[in-house]
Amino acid sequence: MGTLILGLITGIFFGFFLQKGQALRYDRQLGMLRLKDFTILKLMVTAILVGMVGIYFFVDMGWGKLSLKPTILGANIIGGLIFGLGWGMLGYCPGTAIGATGEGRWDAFWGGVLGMLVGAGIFAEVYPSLKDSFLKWGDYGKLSIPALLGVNHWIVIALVWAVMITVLFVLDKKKSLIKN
């Protein structure tokens, strides 16, 4: 129970976060699909790399343990695909979408909301037929960068807070030059 109640509360201020970082507002994911606005973006960065930390942290303390998934390619191509097209068509992501729902935006629900519903329900049918064919291809085992490189995961973490880092600052150097 405690788990479930922990999870309703990170999902509370997950949504809180996502309100307040605009990421609900469909013309700021217009514009992060358009590559005009990168708020979206720099929420989404911020999220991972404190994530990170915080999973990493959890872990190293005995709090918590990681669930790696395996690496499929095929299975990981084809759901990126259908999210890419999900979002490009509705303007919302799986997330967005509920914390859209939440503010009232009924394109939101009935585009967003229903269609994962209906996605859902389509994928648990023809699932059988497809677990051995192409969400078989490309299966590599439970991968991790630090685990694949041999290095401590707080050197990955790290270099890649050096390079979100370096990325944000780069677009944000833009944006004003833009601007100007």
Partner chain sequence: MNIFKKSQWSPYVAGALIGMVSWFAVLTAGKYLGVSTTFVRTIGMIESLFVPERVASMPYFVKEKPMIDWQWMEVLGILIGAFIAARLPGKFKGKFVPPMWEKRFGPDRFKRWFVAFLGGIILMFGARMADG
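Rather than the form predicted on its own that you just supplied, could I have the structure of the form predicted together with its partner chain?
No partner chains or extra molecules come along with it, only the chain itself.
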């Protein structure tokens, strides 16, 4: 099947599940940023836990390849802080702004999608002046936790599962305490 059709099918399922999981809502996103509502954190952590097991299995089997982004401290940290500031103002991330537009939330389109297009255009304008300086500060290349620790990736996966299941359990407990 064509790559484009596969992308479309992938996206339709992704958008469907994001909507059913209530991730496409400003109130849920701001609720998480304000540490008041952990619905989206639960959804994201579960997706990562399930995703990582399958994908590392495929890599072991030779059915797929990891796609690591380089660790560049300057670009990652400053870019992340700027991203967070904009996220708090917009109340959607790029994917959820698209999904929220499909759900009929007009602020996600008139604000989010248009603003993000302009932001991408501005970045393209300034990219030449950043790419050989700022975007290279603290460049450590393509790192992964198993490679850094020098252990088998399944040990790291088991540890991440243990830590995250504990976090989710505590969050659920905490919520019921507040309710009572």
